[in-house]
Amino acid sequence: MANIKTDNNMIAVLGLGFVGLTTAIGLAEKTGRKVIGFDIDAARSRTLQEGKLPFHEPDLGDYLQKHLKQGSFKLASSLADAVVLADTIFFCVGTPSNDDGRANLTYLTDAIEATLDVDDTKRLLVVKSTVPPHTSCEVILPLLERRGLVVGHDTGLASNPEFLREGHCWADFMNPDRIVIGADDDYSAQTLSRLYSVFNAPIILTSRSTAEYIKYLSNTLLATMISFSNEMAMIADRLGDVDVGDAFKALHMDRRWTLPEVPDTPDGGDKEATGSTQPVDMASYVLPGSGFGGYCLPKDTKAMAHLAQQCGIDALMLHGTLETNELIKRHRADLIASRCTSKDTRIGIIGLSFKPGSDDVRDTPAAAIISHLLQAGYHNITVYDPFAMETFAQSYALPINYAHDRDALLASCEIIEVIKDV
């Protein structure tokens, strides 16, 4: 076993790209734990064992060769000598990408049957490499299952996604902003939990699926930003007199990007007359919802998509941000729906404005839901906000019911709704 002693305390990582490599040397430095790596590229192997990187990366190599030197990084000649002797393994192999768009998984499924045909002796697998969601429970699960294991007695499985960004892999695996654990039984939970308990990072354990969907939940955000980003470019470059730059700069001194400490006042006075009121985090923008309304974002955005249009250019991102937001109301409603035992359901809804703490009510998606379920038949609704229900009454002339307070709609209904926080 390539003159390797057995260690039961000891990690295996198969595949050492960006991810793999500097996830075997992180956890090495970081746990104090011993760790063997492998990569089926025999050339990339030759490289490291002479400390050197196949790739650039800052920081990286310095630790690489420090661990060689230690001990504590150890690579395998086989993917037989790495994991028989581990009682944790990370999957860092590629999930490229199909001709049709698909997850390629055979690289993953492919080492995970190579490992359990060495030895199926109950160890943590954690699936590291980005999968689409579902895949551990509809992929990998079944492969366990046929060869008789039972994940949570026989064996572990984990998903623990990555979050690197090359050229900064180092300082992102020391210094994480999170940890994301899918397991969905008790001994993956811990065992991972345990491992990873000397970071200084919060720890989000959730299931496998849930810990698959945020990597991409993060990686098309970035997308969309970066798509969004571009489209406006092209915009302001077919507009003519528009500096990117400068536009760009400015939207970045947005305080929300940042959400910096609001100071006290001097006499301890209402930060509220004094104009220093505490931001919106940005972040507080990219959470599910019910949809954007209100006179500025809606306005705004057909605006823009109206005058890229005049200049040439099919605003994709507008339109689609646009179409999603309507879409988004009727998925709502039809979720209301899917609830009700009949069309007589008592439906309540709280929240009429369109956003929190607020009576503006202009294009609020909770007008847009409460009409679509009337229109499938719904007829039953009761509606609360403490500050928005005169202006909406007003505003949309909805044949539903007013509450007098939160109190009187929970007792009265059977359906609750939030559609906005008040």
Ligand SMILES: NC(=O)c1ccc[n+]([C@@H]2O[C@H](COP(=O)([O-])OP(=O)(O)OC[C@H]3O[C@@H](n4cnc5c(N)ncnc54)[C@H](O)[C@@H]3O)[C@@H](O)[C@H]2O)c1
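Please move on to the form predicted in complex with the named molecule, as the form predicted on its own is already shown.
FYI, this one's just the chain on its own, none of its partners or other molecules.
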């Protein structure tokens, strides 16, 4: 059997979306190693080659240009070109929902198969895409075994979920609050731990399945907190005479929302250098709004609910979280409709992306709320978002007007609804 490849020091990243591109540039910046990236979307690769981002994300573009210029980040024109030079490969491709809620792993398994097709040199394969617990053991491992590969001997395999937030991709990747490494063999555990040792963050070294589970634990909690807040806000709306803003402000003043400050070190040293956890603003997920959207919380909550069902658990909390996430969008549409004097009322909607400061409109609540209004006959809708107008228009062919700027919308509409701060 061949030895695990150690002669080539390059890192390959497959899939250059929010996670992959940030991982590629972040690793080049932090580790000083050369990184080669590949995306199957040729238009996306061309944009990146010109030093431009294919999506809105602060800071990342500057570092993309820096590393392209230095030659520490290169774009490959084929998957084989990327993989053949690398000893470590990060898989950052999408894992969207199937119709039944299951995670669709086709992009991932295709990319792994294509990687294994390249040559028989052995490498460390790192799954950064979000995948359901047991994916490495039950889907990827058999795929490697069919090729006669023994993990830990002929190849490495690790799960390394990513926790960055869109809109903060660069800052979150460069300053992670934790790094989770799931590895069931020494080679994978040691290689990845060494790579991440330059980051000033605690490393949780655990099994592959636990690492996969941790990502879902995190995202389903965030989704549940959002749905809880929206359910409570809907109840308050129906009760009447409750100031929801005051109520949630008081809730957030509970000191248990903030982790205790780490005491100063006796020698007056840097607190961060102790590896201590920074206070985390979880309270921002406990606020009434329009529901959760984007690429992660909806699909990951659905995937976990599906997985629970498969193992005989009726996941009432997860189902409730998802159902409330639909109810809140109708509720927001009903509230807007209740302010209209007729179906001709000129409605202005501000905020189209799933979160402020982003152009990502995947599963955005704005699309559902506007669709509910249109179905109810409110046909005079104008929208504005500083970043997401183009992606929204491309993704949802809705019969609405797009305002040039915020002032134009404010001047032309009778009712203004801010779905997301922009």
